[in-house]
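This document opens with one chain alone, in structure tokens, the form predicted alone.
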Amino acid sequence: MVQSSKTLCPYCGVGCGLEVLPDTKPSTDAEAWLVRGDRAHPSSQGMVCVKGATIAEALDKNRLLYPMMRDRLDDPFRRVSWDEALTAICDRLRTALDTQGPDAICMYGSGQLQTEDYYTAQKLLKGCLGTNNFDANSRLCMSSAVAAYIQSFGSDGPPCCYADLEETDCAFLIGTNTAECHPIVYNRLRKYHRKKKGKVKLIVVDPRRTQTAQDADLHLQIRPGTDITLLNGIAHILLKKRWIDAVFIDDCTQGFRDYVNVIQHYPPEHVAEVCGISVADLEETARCWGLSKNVLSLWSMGINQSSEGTAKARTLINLHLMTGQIGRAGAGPFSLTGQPNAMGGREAGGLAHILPGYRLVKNPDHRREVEAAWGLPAGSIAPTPGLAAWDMMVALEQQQVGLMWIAATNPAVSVPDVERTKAALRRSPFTVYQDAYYPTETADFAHVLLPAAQWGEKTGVMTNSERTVTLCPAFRDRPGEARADWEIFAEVGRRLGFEQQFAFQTAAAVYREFVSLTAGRVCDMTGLSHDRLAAEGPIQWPCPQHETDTTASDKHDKRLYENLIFPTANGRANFASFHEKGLAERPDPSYPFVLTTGRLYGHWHTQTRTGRIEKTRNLHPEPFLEMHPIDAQHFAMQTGDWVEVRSRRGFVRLRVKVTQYIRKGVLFVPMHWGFLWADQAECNALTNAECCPSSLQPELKACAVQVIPLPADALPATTTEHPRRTAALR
């Protein structure tokens, strides 16, 4: 009998369960696997999108098989042994420590890493090397949500679960194209919405009429950057109509009076004019929120990727606090995580300002607790946050970095102001790039390439958006000399003299140590282990040690704050009071359009996997620019014509897609194409690195641009002619 393996999809934060089994009749000589949805997984219930269904097709495409090195970026790579590569890395680490100090060392990780990888990296960087300069691409994704949860509730951690999708009366979606970016979550919500037609309201806020918006009962097609005005306007009406929970406000919150002083300045007529919507739609939104028994809000990058990202998320949370919509079924503010283990990274301390177990670098008690657990002297962990993602690029520019280590991500495409980013990466004196695939765009800027084991080749856990932890077992041999990421970090630690701290022999041992650091925390997982997850399947946290004998119903659908006590100093949740500042870069006569960016259903991030899978590649063969018909008419353009789009930082050349599904004056470009996959089509050549002051998350979602029609003799090569792309598909 063919043995199947149950695992987790390694794409988005939905965390869909997959069942993988060998294909006994492969169409080629290569090892092949069949992938289907795991019906027993509580989060996805057997559903799977096209990305998850085709994931195995990329396992053996263009893999990095051996360590490689070069002395200069214009030299070719040469194959080396692991010993030679690790010796070079350790020598460079010692040199940086001796000559520049620990903060000359930076590591940039990824929500693709498993929790064991994340945790081992924190121990190496923050504990043993004494620098908090570990950040991850989650900084570009969910850090505004992290900051908002911490500031409003006293701790990170989404309070809701996916069962709330089927128990709400009013689903309020803002800054999320859930249908394309979190499709299985959306499938659950859409089925429920249709089943309860007329009894459940679906409200979507988005400048684009996405597939999500098309299904809505009410679509608020606001101007980009007016989210806070909209949310304050809803609050104004809720207060005026007395659709609030005064008892909850008095007993469980603080700061409401200051909030009232702000929202009184947002009457409906003013809000409608600023946002570009009707007063009737605004009032209907407030009525739905105020009169519904259970209101669930969902948000993602459209809120987070903003210079006001934390303020936007907290202003959304305010609506839940003023109406008592939290801590019960079908209600609460629910951040949809972007990556498969961004939640696990947050639990393990995988951002520059946090430590394992939802602890903060700035908190001296938290530092002492972690130092003691790691067997390190007091003061080993630095008291100040390290460099965030964009700050690392600036430090590279200023030649303050002695060693840059990048793992499982592709910043040469994904970081904003990408031409400046690439110039900064070129200035790095020594860059280690650890990934499963080659070529990638970031490999062009590396001195050392380390082959990493990926999905299906290493065992570890991941946590999805609803806090469900799933064990992802290895089910195939590692190609070439690939190693698990945590094994690489641990070996470097041992070579630097920290044998005791990195005595792990298995990923299970790493996880066992990690969960011990969650004891008594909001994210308590001391009741979890690899053995238990293997035997019982996915389990949602909190799951403290004393809950090891739970029934099946106790393992899932847990909500935080059901007792309405919050992990703040006084147990109360905090209102926030913000007036809107608007876009960091507003349109003007020279750059009259607002550009927004986002994902497409069939692709993932920078196409490192999906670009190598024929089905997903054919779904979206090339990038494009969405433009409203009135704007296209101004340029006498139609679908298929080529344009150059310019910002103050760079330009792209794209085909136009004329559509009424976008606001006039707003343009949209998908984010997935780097220079490996198309010529002059990197949307982050345009985007702005201005960051939210609280979360340090860049405003990737909006920038000011101009449009220039292109004559036929100025057209770029098509993607099918691109030589780098052709090489990557061999």
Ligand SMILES: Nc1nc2c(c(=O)[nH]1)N[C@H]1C(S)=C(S)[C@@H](COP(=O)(O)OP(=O)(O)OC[C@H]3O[C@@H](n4cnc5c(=O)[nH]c(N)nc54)[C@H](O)[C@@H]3O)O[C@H]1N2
Given for the second form:
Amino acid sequence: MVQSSKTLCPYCGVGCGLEVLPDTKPSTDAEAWLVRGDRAHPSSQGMVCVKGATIAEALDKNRLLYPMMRDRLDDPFRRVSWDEALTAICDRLRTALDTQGPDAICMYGSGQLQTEDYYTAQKLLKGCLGTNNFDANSRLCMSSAVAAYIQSFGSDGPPCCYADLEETDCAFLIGTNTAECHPIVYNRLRKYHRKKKGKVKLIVVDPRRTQTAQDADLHLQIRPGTDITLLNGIAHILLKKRWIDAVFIDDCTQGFRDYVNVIQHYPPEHVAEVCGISVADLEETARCWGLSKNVLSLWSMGINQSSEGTAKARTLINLHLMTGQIGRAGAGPFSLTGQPNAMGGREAGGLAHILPGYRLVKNPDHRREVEAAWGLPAGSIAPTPGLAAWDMMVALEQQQVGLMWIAATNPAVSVPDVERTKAALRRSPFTVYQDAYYPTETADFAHVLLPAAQWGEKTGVMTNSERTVTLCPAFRDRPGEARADWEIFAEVGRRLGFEQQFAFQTAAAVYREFVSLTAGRVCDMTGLSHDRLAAEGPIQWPCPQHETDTTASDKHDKRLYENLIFPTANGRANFASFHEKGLAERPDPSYPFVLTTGRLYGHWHTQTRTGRIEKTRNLHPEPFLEMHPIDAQHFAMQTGDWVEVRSRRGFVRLRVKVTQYIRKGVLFVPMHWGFLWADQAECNALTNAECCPSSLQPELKACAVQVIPLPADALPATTTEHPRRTAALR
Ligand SMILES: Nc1nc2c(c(=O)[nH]1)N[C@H]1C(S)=C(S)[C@@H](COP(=O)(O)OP(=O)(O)OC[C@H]3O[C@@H](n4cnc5c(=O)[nH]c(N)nc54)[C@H](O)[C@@H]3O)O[C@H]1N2
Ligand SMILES: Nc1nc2c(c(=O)[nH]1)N[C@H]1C(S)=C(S)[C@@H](COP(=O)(O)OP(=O)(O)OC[C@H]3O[C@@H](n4cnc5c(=O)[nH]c(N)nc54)[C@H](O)[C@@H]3O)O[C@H]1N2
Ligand code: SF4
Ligand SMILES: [Mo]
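Return one more block: the form predicted together with this ligand, after the form predicted alone shown previously.
The next block holds the full complex; its first chain is the one shown before.
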């Protein structure tokens, strides 16, 4: 009898349930797997998008099978044993500790690690090695949302759930191309929107007329970076019309008066002018906010990836506070998480300023609680936050790093100002890179490559955007000598003398210890275990110990703050009062365009998997530059012509795609093509590393660029054969 496994899709934060079963009639001799949606998964109800459906096809392509090492970056790698690789790593760690101190050690992880991986890494770095220099690619992704939730509500944690998609009267989508990036959330919303025929409003705020915007009742095609002006403008109208919830404001919030002083400066005509929209559309948006029974806002990178990302997210939350739109079905601010387990990473303390159980590095009580749980002396955890992602690159540049450890992310493509990033990586005296695939771009910058077991080859849990936790069991053998990430971290811990701290035999034991650290916290998961998740299927948190016997209906569709008491000192949510600062790098006569970057439906980030799957590769075979027809006319350019796009930091060469769907003066390049997949098409060669002062998240969504048409004899070889790419496709 063929055994099927229930698991979670390892791509986006929607977190669809998958059912995987062996293909008994594979077209080749290779082991093959059939993947279909798990109808019993509460988040996705059997639906999947093209990425989830094709995931199994990449499992055996170009896997990194053995540890490899080299002394210098221009040497070839040589195969080594695990023992040799781990000995070298531990020697380097000890040397860094002795000669430079703990803060010379950095680890850069990822929202694609499982919770057990994340947790073990926190214990190793923050507890045993005494440095908070663990950061993750979530810094480039969700950190503005994290900062906004903490500042507005007193704790991280998206308050809403997917059932809200089908209970709202107005969905306000800002800075999110949900149709392409969170397709199954979008399917649920769109189905409901169609069914309700005009009774439910769908409003989209995006400088591009994305697939998401095309379905909207109202598309506010704002100028990039004008979100705060727009949101303050909506608030201005709400206040003027008295479409506010004065009782909620009085009883449950603080800071409203200061906010009123700010929003009075945002009259409709001014706002419409700054944002580049009509007064009528602005007023209609405010009317929807003011008169809809339940308003749900969804947001992602168009808000977070900004030099004022935290202020943007908090200003959005203000609208919910002002109208009392939170804590009940169909209402609330809902950040759509990017990666499959960025939520679990936040729970496990996987950013440089946090600790497991939604605790903060800066809080002495929190440090003491974690030290005690880890059996470490008081004072083991350093009192100051560690280096955030971009600061790690700067520390490398300044040669302050003795050992750089990168796991489950591809920074040589995905970090802003990537030429500077690559130069910084080249200065690293010792880089460990732990990935499932080879080649990837970042492997070029590593001294040690460690082969990671990936999804389906290790057991662990992931938490999706709506706080639903799913167990992802191993269902296939690990290729070569690949090991689970948490096993590698634990082995290094033991070799450094922390046998007791890393005595875990199984991922279930790691998880058991982790959930004990969530007791009494907003993200209480003490009622969860691998056994329970295996027996009962996915369960949403909060799930305290005493809720282990609940019925199915209590396991899903939970919301935070239904009692309207927030985890701040006095139980009130905080208004924030921000004026817009605008883009960190504004267009000027030399660099007259605003470049924005983002995603396409079929590709996942740096293509380590989707580039190796025929179907997804064929959906988007080449990178391109989107340009408005009026701008194209200025250069006498047509779709298919080649251009060079330059910023103050670098350049790319791409074919132009002329489209009405982008704002005049704005350009768009997808983020998916690193130097392995195309020549001179890395959009991060252009981007700006200026960060939000509060979340330290870089402004990946906007930089100033110029456009230069390329003569026919200067065309790059993007479409021609590329030896490494050809190898990577085999
Ligand atoms: N297909 C696919 N899906 C994915 C991923 C993937 O790689 N591929 N990655 C996952 C991850 S990790 C993430 S973080 C999410 C990201 O999901 P999204 O945030 O939805 O995706 P992006 O395309 O990065 O950006 C969203 C939109 O922000 C808009 N934008 C740019 N500047 C501004 C601005 O100033 N204001 C506003 N309001 N909007 C602006 C862009 O035009 C873009 O349409 O997707 C997840 N899902
Ligand atoms: N210009 C621009 N840049 C961006 C963005 C943007 O919108 N615009 N978005 C940013 C955002 S939101 C994100 S999330 C990042 C994403 O950027 P990255 O994290 O760099 O992208 P991925 O391609 O997802 O890299 C994940 C890596 O993990 C490996 N992997 C998969 N599973 C496992 C595992 O279990 N263990 C280990 N060890 N490795 C594994 C994969 O092979 C792959 O190499 O990009 C950021 N960069
Ligand atoms: S929507 Fe996201 S989680 Fe669901 S199948 Fe697609 S990529 Fe996977
Ligand atoms: Mo992300």
